[in-house]
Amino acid sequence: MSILKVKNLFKSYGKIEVLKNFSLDIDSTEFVSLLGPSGCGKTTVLKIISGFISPDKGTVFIEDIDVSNTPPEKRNTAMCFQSYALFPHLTVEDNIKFGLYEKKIPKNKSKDLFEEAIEHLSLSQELGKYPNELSGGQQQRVALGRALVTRPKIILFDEPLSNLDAILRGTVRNEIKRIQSEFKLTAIYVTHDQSEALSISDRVLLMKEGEINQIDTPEKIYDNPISYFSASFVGISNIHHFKNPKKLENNFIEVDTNVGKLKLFYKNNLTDKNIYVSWRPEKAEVGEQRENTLFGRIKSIAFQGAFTELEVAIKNIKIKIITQKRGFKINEEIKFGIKPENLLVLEQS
């Protein structure tokens, strides 16, 4: 059941358009993350959902209510900044509590409210400290106990985890996912680190422009990416334009490459937008292959522990290689396949 409907969205700041007739639904409990590179538009869909800026044309639906016209505090929404826009003269006790103020929620809720988010947090050792005296990682934890405690349906995330280390990154981002699941919110949230994006959503919206270039699961975004943008900028890939295309049996096709002839499976009848086929660099198979062989001499080597990434070159062209095998030499030639199932026509710019 859809509890967010986001309808035909337009926003320019002058001549720059930054949201095309951007749609989007949502449902329950969901975790969607926005991901794109800079400039493309998520922070905006964030901030129209969330009541701070309007769009110049479009919809928010909440609930079936529409609340485009709705100020921010009377929308059943909260927002975790990048920032974390704590108050810095208040404590963490009061800084959480500061919603349960605004919201006039009565006192023995609020009390209920308020215990629960700082037990799910593992803040009650910190309430009478100010934000100046907290980590990084407390810091969002207080933010996010400021968000969670007057229980909003739907949670915004923008960039919540850019202020922070790597290592942090990766245990608060696994805290604000099993919060998430425990408190049975909706979350939405903009990234625009792919590893984010991958591990803690149901599905990936991947935005260019101002609009939806493909919309997924992680592992269908991954392993079946629609577009060049989307082969390219989530993952790595090895993406070769083509010509020629030859019908075959049974649905394959053989394409000329700048790497060779490549035989794969597309069932869909070719446009002249199909013009890339892409291949992720863990699916090579390095050895014997009776399908989609290929001659390189390998220019780089390096050596990751469970496995190996090699730069390797074909006629030129660079391309590279993912594989838990060892023992290889620069310069030495190498023979690697791709089964025709692993190689993927792409449908979209």
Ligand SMILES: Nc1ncnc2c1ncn2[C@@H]1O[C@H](COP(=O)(O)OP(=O)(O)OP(=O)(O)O)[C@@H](O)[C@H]1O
Contents of the next structure:
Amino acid sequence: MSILKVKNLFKSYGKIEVLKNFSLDIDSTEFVSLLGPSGCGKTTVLKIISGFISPDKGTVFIEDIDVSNTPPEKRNTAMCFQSYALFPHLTVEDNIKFGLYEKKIPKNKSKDLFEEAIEHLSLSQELGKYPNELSGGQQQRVALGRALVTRPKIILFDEPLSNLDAILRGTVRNEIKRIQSEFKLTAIYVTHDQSEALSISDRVLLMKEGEINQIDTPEKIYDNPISYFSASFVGISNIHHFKNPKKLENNFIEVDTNVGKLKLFYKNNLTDKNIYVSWRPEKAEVGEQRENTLFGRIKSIAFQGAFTELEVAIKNIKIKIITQKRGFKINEEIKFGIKPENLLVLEQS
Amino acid sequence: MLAKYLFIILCLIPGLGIILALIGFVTYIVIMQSIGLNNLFGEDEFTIKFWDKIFARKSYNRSVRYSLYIGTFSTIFSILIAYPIALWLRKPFRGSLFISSILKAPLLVHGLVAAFLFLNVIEYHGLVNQLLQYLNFTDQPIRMRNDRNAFGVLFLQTWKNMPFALLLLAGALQSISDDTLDAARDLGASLYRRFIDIIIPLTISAMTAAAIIIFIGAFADFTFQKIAGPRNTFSLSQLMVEYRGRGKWNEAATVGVTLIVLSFFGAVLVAFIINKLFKYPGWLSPVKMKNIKSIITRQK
Amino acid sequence: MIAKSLHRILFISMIIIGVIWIVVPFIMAILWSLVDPAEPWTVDLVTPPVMSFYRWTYMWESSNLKDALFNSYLLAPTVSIITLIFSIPTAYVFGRYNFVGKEIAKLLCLLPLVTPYFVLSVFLTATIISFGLSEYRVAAIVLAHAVMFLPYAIRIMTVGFEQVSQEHIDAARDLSATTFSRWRVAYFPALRPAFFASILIVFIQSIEEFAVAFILGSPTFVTIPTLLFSTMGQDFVRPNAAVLSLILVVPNVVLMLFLEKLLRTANPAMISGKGLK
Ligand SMILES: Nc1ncnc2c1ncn2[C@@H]1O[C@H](COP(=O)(O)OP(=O)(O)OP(=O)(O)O)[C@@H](O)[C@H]1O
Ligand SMILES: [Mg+2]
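Okay, that one was the form predicted on its own. Can I see the form predicted together with the ligand too?
What follows is the whole complex; the chain from before opens it.
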């Protein structure tokens, strides 16, 4: 069931167009990540959904009700700020209870909600403390508790982990995910960390310059990037410009690239925009003889334990290869193959 | 550890040490002289007769009341005017820097100069009176300097102190992040409640600092009083200087002790009132109101 | 919409109030200072009938103005240097050390701000007389000023010391710098804006200070404020007071602009120096 619909949002500041025809549809209890480079408009989307910014054009529906003219304090959304935005003059307890007071939730009910929240977030030891007496992770949990204690329909996270160190980040990320599924919340999660987005979400929305570039499950985003942008932004890809596509039998095509002729499997019809072919470094099969056999010289070797990363030059073109094999030498000539179905056709943009 | 503390104490001596020594010493002298000891001239003898005498004096009691009146109202006016302006200037807009510089300019103007400047404006034949007469609001000039209610003094105090309050309050308000206010809004707080529950409590310490300093300055005022105050009432500082001028050091000391004690209690009271009124959830807060209401209904 | 027009109304009224607040009084003061004694400026005239610089030259030649200027401008720099020197050790431990009772010590440093200045000056005089040190009045004024303005200096210097980065100090140490060169390399550059801010603020305060200069200094030691006060006393000659007022205000404004510029280039946290905490 759709809980949030955003239709055709436009927003600009002066001459800068921040959002261009942005639409989105999210189901109840879904966890959607908004992933994109800095300045692409992620925060703007969240602020429009929560009501802090009104769009130039477009509408926001929450549970099929148009909330475009509803102020943030009346919208059933809760935002977790990047800075946490805890109230410095209130204790943890008062911070969490703040929304219960302001939304005038009856006493007995608010007591249950409060107790449930602190139990889930294991904050019962910290109730009397002030925000500046808490660690980063604890502050994050308080912010989370304060946002979800009133049981909002939608919870919005704006890069909630960016102030935490790497170790805490993993723990808190799992915590957010656990709480989201325990409370059956619908969540939109802004990040520019791709591994965060891939590991936590039901769907990833990839944004570029105010537009949706691709929206899909994490696996599909990784396995089937549709554009140059998504292939290069999520994970590592070897991308080649191609020319002269020739149709072969059984949906195979052959193209010319700077590393040579490549044969690939592509069901759809090619358009003018399809000018790139890409493949993931781990899809190269070193030493194998395939349809697409390439020869190159090893330029650098980085042993990573479970696998080895190679940088290989084919006629001055550098490509990356990830392999389980070992025992390479610098400047050694190697041969590798790529299966046609592992080669992907990308759109420009 | 011991060496560290020794070093720290050594370092504190020229700064904090001198402050404590001088202020402590002066306070000691005032108190002693007010009870007849440490006299400059004549025999030392412990006595409370100076206190008895001064308490019986009408002029003393009037001065106490008058100084408290000036201190209290200067503080209230300064903060009451500064707060909304500081709120308005919280977010920068075109021209906001200009406005805040104009409003803060009196900080650069010496109190005496301010007094002089405003004599020209508010005096019997000053600009305001001429304007009022010209516009036929009044046919006799209104007395605004040396008036009985000391409006001239209050005006000068507010003129001089409002910018100081504005400086502190604007600093406190500007350090409240937009995220904090947005978070409150997101949690359902209306404009009024954001003001009562977030903004005001977060400015308590700035407000208290401003209020205490303004209160003590205005309470112990000498210059404005001497120039623009009522002729028939003395402020406490004026009374003290007057006694000293007549060589009555012990009487001056009693007034001095009064000034110190009332400044101290005034400051404590100001801090207490501000804290009580504005702390979250303060008396003004809806949260508190609800609690009070529920207590009342339960008792019924 | 309503908010917008409210904003506009506020804006315009603030400009008007600002003009009445500052500009009108100053224009009046300037006009008064230019009144020529040949003909008085009476109620019915918008501007003085005859204008000249007579009052300025008169004040310069025949009053204590020269003495007052000399005293004030000697007193203020002395006080600001002494205050700075006194404040440094205390500020250093406030800024770089953690110790039990630090917050209380910091609070106690604000004591002069809540001490009524007239009580301080009257009974400092009493103390000096009782010790038979009456000749050292000027030294006592310097001392009293130093104590009164130490809170500002300590506060500003504390912020300054807090901002010296530990990494710079450690780096200087690593390079086996001596204590002196450690200060020169790590502390001094970071502290420079604080030095200037402290000196300027104390300078302005000292130039303006009235209570101590008046009670301890009178009648022999005049400063600009005490001179102004005396011209505003019994024989109040308005044009003379206007001249003195302008002399007292103008250098302040220049110094303040200086300070503002300094603070803008330095750290914003320092600005709170003037506003305590
Ligand atoms: N109030 C504003 N006025 C002018 N431009 C703005 C304003 N707010 C945002 N922008 C611009 O809009 C664009 C998108 O901003 P937004 O904050 O949504 O980016 P973001 O994707 O959240 O970036 P980040 O990952 O850095 O947080 C940016 O180019 C920004 O400069
Ligand atoms: Mg952002």
